[in-house]
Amino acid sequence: MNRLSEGRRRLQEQGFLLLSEAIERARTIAICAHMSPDGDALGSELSLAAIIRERWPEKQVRCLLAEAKEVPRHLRFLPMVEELEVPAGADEAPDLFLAVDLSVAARLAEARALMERSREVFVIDHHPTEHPFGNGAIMRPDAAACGVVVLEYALYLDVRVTRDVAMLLFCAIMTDTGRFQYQNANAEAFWAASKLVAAGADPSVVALNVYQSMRLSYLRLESVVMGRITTKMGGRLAYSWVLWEDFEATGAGEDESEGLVDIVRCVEGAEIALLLRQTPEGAIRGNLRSKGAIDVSGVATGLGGGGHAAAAGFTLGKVSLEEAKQIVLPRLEALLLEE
């Protein structure tokens, strides 16, 4: 059985052709993923840069972070990670701006101004959206990770998938499928993972760095989150929270908080998991997870965020924790009542 229907394959190849033509027109290219980058964001961004350089060595390619913050601790092992620059270091507007693993321009944060000054903008993503920004886009909501789309592009160009590219893309897919445990871990994801391991990706190295090298301070923060887990709707909704003072008390870094929502997701019987996290600026960010067929992306979108059916997020701005609960929890309860 083909991984993609003939119609979807033609549509994807048409997008790859348009992307290649945009790259051909450009002399300078900037690539940027979303704020608070995860493994899929950085893995897709850095591998795409390597693929472009392999096919078009004359192009000047720069990799940007959306915010002037350090790379998350658990992702610093990735190849090429030292290339990432903060937006302030890229004064000259590029000919082409490639936005990776995001479909909402606001998630470019500090890099958005550079994107808006670019001559041409192209989006490569797997998040569902009705209104992609940019001059062109490749949107694959059925792909488990943006890294799957980037791998397909490398194969379309017939460029060599180096060990570094394989490691980057394997990390992208492994993290966005939750170690191949989420609902998006489909046949295509396993096909891509197999191709990448054959090309030199080492799953044990990725797992060791991302999931098995937690600092003691982070584990103490995990215990705080576990101790606060609360359920509603007969256990169908589980939620917890972490305040900025908890980071300070435990010594854990904000960049280590990505996996905290999965602790809440582990609650038996919970169909929706929510983690509310306070930023140093006082804003409240929310992470949502769904175990079954319930689509939490609509709630996230309604709160100014976005994501997938089973994994989504949003930012509320400067509100108190109690205000955040009053805003979010009724929406999730209403969603469960619809089921």
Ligand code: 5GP
Contents of the next structure:
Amino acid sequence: MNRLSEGRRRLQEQGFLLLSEAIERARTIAICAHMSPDGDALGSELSLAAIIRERWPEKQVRCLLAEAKEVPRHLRFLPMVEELEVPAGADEAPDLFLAVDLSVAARLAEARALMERSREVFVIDHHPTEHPFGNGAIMRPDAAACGVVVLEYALYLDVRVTRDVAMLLFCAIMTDTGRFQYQNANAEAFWAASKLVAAGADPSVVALNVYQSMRLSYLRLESVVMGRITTKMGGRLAYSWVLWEDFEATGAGEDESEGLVDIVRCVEGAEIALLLRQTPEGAIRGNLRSKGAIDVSGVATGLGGGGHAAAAGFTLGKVSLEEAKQIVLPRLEALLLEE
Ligand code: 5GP
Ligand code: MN
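Same protein, different state: after the form predicted on its own, show the form predicted in complex with ligand 5GP.
What follows is the entire complex, opening with the chain shown before.
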């Protein structure tokens, strides 16, 4: 059985050809993923750099972070992570800028200016976006993770999938599918995982670092979030929240809070899970998850964010927690009423 339909495969190969041509035209290449990077963002970015170097050793490839923030704790074990640099000075402009795991320019944050100065821009992504930025793009919204597309590219180029590349891509797919448990965990994701384990990825090492190495302070924060879980709509909507003072009280860091929404989604019968999280700047960041067929991306987009049907996010600037609840909860209740 084919993992991709013939039409999609042809489209993807056309994209890969254009990407290879863009790489061949370039001498200097910068790769960057989205702000608040997750396992798919960093795994896809770093492995793509390794793959390009393997095929085109003469190219100068750099890996950028979208923001001058530390790499999240649970991802610091990744191979090549020490290569990640904060956005370069205003005088620099790469020949080619590769944006991975995002297709909305705002999510490049501080790296956006560099992208705009680059001679060419190419996007490789799996978010549902009709109009990605850039001169060229490979968009695979049916792919579980951007890492699946990067693996396809490595196989297309026929380059060696090293152990490091396999670890990076396995982490990308494992995290974006919630350990192969979310609705996007399709046959292609398992096909890719199998290839990567055969190439040397160790799932237990990824799981140990990402899911079984929490600091006690983070677990205390989790228990605060768990204690606050509230349900509405007869249990169909579950939400909880974290205030900045909770981070201070527990000693947990903002960079280890990405998984908190997974606590909320555990509630039996909940169809939508929401976590509201206050940032040190006084904004409220929202993580939305759908456990079934409901598409939460529209609500996220309506609030200035975006994402997938089953996992989306947004940021509300300068609002209190109460205001944020008043803005977000009625939209989710309306969405549930439509079903
Ligand atoms: P998370 O809730 O884990 O931050 O994000 C879930 C999904 O939604 C991810 O695929 C992420 O890329 C996307 N997403 C989160 N926040 C935003 C946002 O502010 N804008 C856009 N366009 N996508 C977002
Ligand atoms: Mn992703």
